[in-house]
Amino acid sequence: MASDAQAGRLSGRRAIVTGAGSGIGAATAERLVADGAQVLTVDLSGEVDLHADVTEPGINARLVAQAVERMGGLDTVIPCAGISAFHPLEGHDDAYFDRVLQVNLVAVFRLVRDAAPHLKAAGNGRIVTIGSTTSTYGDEGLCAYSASKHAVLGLTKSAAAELGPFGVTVNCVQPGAIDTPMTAPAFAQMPEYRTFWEGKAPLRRLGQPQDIADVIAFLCSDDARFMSGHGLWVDGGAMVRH
């Protein structure tokens, strides 16, 4: 939760957070509200304002319209919805690859595109995308996921260049191994994988959703007003040992 010094630093901000039913998205929505923002939360399930599939054609434009109607405007977009699972390259089916790109990349692009006019009009818009350490590096069994997250980082940089003249900052948080409902099945199936990542990080633990949410809140605040176009590793230092 926000400290007394941080409480209210996002007052007046009006945000959309997708994937807000659990994990990083839920922690982010909670943190933004604690810091004073209004937040429209979206997910397929969970305790959110709107239940929606972010890959549905036209849905992101409707989410933007709903946000503007409910909150009187929109200046912050945080697309946290994402999927991942281990799939070796051999036997990797097209349908799964396409689904990962639709959720992790195409839906992010559509939301950023559809929200852009409102963020430009606000004059101090914020976009924070969710990449991964695999946005920079790859990992075995994660071809679809790594491809999508590399692309999200590229989208972030291009959007930062295009929207910067309108006062909009665009950054990408790149989490390392985070203990979330999305990663839980892999850690349960392969306990050695969890042990590996705990040992790889100099901080000697997995990240928690709140660790990522706190960085996202910073990027949404005026404290980060001159930061844009960056991918920020939030990984406990794991990738210094890559």
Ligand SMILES: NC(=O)c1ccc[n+]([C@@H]2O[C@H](COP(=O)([O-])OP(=O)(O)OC[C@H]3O[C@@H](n4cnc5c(N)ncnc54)[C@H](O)[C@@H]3O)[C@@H](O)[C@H]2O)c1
The other form holds:
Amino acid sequence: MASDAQAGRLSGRRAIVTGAGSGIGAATAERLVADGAQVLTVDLSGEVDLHADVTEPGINARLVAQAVERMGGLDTVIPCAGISAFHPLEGHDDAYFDRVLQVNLVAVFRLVRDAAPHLKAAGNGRIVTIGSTTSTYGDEGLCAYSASKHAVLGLTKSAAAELGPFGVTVNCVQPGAIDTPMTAPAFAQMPEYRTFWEGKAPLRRLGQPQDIADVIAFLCSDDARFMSGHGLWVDGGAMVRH
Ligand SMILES: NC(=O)c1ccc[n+]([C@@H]2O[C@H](COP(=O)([O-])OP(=O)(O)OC[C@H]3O[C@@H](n4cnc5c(N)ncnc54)[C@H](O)[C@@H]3O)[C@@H](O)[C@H]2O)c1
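Based on the form predicted alone presented above, generate the structure block for the form predicted in complex with the named molecule.
Expanding to the full complex; the earlier chain stays at the top.
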């Protein structure tokens, strides 16, 4: 599924990827390294350089400091850590709503904020946030998730406006339904949900983590130097039917 690495395309880039222990984040870290970047990988668990909870107060500044110390600088940020589960609106737990916002939004804001001085200094910084098709649309049971992902798209656009004068591009990849450990429980419990998404996409399949990683790598590359502030659906075309 993965396209061929473009050796050297990202050489010299120094990136942080959070959520790199699984799914899209793991595939992204792998693709960035294959293209020549240095990558500091972060996750709660899995095979990563640093185990950390991105919601812990002060952690994002420490991750930035670690990246600068280990790699000699920082010019690329991919905050991929995220959580999701279906919760109907009625009876929706306050604590779960808050947790989703903390992981999917507040931690992204803090990492972008804390990395910004280094990305500005680099002169060609790159931030790729991970939204979702629910950054644009809603869905049953996804109030918290969709609210967090709409907000990430807004954060992306405002950061693009603010950091653009310093040569930093900020874009948001919006995956459709991707076959990862995040979606596995829902697809296992509701096979019809999987079939629905496969059928909704004109390309007639779920996405694989590499489908997203390859687009992220492109956005980090010099080929995407004049793109900023975008939300890009990477969904097999599913949203053309919305
Ligand atoms: N899978 C999909 O269909 C889909 C669709 C749209 C968007 N996304 C987004 O893509 C991103 C990656 O999701 P995925 O599908 O690869 O899921 P995943 O569950 O495979 O990976 C998410 C990773 O984030 C890590 N994580 C969660 N909370 C964390 C925390 N507090 N601190 C550090 N790490 C934490 C998890 O440990 C996990 O390794 C998420 O932001 C998700 O919202 C996924």
